[in-house]
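A lone chain, given as structure tokens: the form predicted alone.
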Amino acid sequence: MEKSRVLIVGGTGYLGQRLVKASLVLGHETYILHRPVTGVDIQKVQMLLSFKEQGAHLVPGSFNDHQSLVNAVKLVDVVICAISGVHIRSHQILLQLKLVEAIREAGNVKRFLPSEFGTDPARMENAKEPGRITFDDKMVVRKAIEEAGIPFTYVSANCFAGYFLGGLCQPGVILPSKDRVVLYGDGNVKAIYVDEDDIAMYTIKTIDDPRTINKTLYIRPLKNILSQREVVETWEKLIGQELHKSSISEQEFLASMKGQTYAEQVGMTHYYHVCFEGCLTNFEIGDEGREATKLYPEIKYTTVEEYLKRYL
């Protein structure tokens, strides 16, 4: 079968240069838009300059030029947005409506993927306020695409491994101690970790996929789904010490949060309902939805060990 045109909107991002990397290693003629006012971004210019002697088309487009988006819709198959959702960087989520327009108009795409990546937002219409507006605006984007009759996958992906393991599920930490660690509760509510490479690989194989179109895509490798503890203590066999561990109660974490930023307290609000309440891993997986470790089982996913072993 004939490999999909893949655009990625978003592509010299933190998912999306991996995005960029998944689709052409798997064989995909692959678009990236990019804006002019790129041109002020040295990182970015090489690393779009890197992608297209890989191989890549490099398409300008701006959110605010309609017809720009229109014109590089139709080069391709298949639109896979992976702009920013994460307040403490610039939460987008919302311009994407724009995007769902231009494909609508364009009338060529047989799939789109949004910016989504994370937890699931039709499971939480309970989620604590201020953080609730990622899942809100993730499912006004929803609305847009299916009224559109734009066929979707949307990509539940979890727990991006760089934010979470790194810091052993602290907020705001990114290299784990090898001193000490702040527990949530009692630290044994199960999450799911997945290494970002793996989550642009199952992303990119879900695209000419028929099992998984207007689907739900939960990436859950059966290895990754641990408590916070058990993440330590995978951490504590590598360097060969144990951690000193304290906790935080559910009561005392929601009161830190008073006296932070809007977007901190976004984060935070994430944080206690992956961390407290376990949103990840409390249901299963319906007809709605596939898992990625299943349909793909050739993909040999990062384990959490494995992970944490680079920072040794």
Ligand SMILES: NC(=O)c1ccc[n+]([C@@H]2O[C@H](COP(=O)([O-])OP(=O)(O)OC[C@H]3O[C@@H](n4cnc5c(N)ncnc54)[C@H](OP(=O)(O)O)[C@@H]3O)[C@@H](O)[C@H]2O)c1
Given for the second form:
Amino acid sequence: MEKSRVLIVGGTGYLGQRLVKASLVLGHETYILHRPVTGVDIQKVQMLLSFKEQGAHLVPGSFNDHQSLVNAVKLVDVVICAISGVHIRSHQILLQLKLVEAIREAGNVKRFLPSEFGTDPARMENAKEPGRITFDDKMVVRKAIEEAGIPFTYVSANCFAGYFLGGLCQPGVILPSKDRVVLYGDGNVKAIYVDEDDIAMYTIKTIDDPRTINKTLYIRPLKNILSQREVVETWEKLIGQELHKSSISEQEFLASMKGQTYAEQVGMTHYYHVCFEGCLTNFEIGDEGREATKLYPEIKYTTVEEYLKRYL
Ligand SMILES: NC(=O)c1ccc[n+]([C@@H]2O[C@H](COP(=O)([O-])OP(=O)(O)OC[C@H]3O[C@@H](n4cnc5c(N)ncnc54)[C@H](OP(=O)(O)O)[C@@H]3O)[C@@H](O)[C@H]2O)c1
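Can you swap the form predicted alone for the form predicted together with the named molecule?
Now the full complex is given, and it begins with the chain already shown.
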């Protein structure tokens, strides 16, 4: 079967650049939509040039220029968007409505993967303020996709390892301490951690797979379904020493959000749902979904232990 031509929107981002690499590695003709570079963002330009050297096509375009989006979309079979959606960095999820409109108008796209890559927003209708905005906005985009009749795959990638493992599941921390850690309650709620490069590989694997058309692809590597306590124990084994452990209750955690910035509160709400409520593991995948490691067992995923080794 011919491999789909892919347009990656947000290809300069944290996840987006990994999607570009995976798409090239897996042999897809890869296009990157990039907005006009302003100022002297030398790193971004160098990254784009390096992708071009590796065979990607650079397509200039902008969300403010509808025709540029339509033209870009017409070049490919599949569109993957990885536009920003983390408030502490930037949150542009609703901009995708313009992309949906361009895909609808172009009429040639066989599949669209919107910028999701986290908790399944369809399961978060009772999420807390202010963090629910992430899920609500992603659902607005889903509704637009489905109303436009665009074939889709939603990727629920669970926890990006860099954020969650890097900080031993503590918000605002991205390097693991060798001294101390704060556990959520008893620290026994299970979450799922996925190496960002693996997320990109599973995502690209799925774009030509008829089993995931109009489905949600959940990434649940079995060895990476661990509680915070188990993550900490894995780290302790690697460094050969025990951390001092304290614990924060649900009420204390929620109260500690007061006085934080809005962006921090959004992030903390997400940690609350993952680490206290267990929102990633408290359901079975139904017929609306498929599980990535079962569909693509040939991908050797990075385990939590392997990921944490890089911090030694
Ligand atoms: N599950 C998790 O733990 C987790 C963690 C993080 C993110 N995520 C999800 O992953 C997805 C991608 O997030 P990310 O952190 O990888 O994103 P990011 O690095 O913050 O940004 C990604 C891209 O968004 C582009 N962008 C931002 N504003 C734009 C605009 N106005 N017009 C055009 N492009 C714009 C950036 O382009 P420029 O380079 O031109 O600025 C960049 O390429 C989001 O849906 C997010 O919610 C999940």
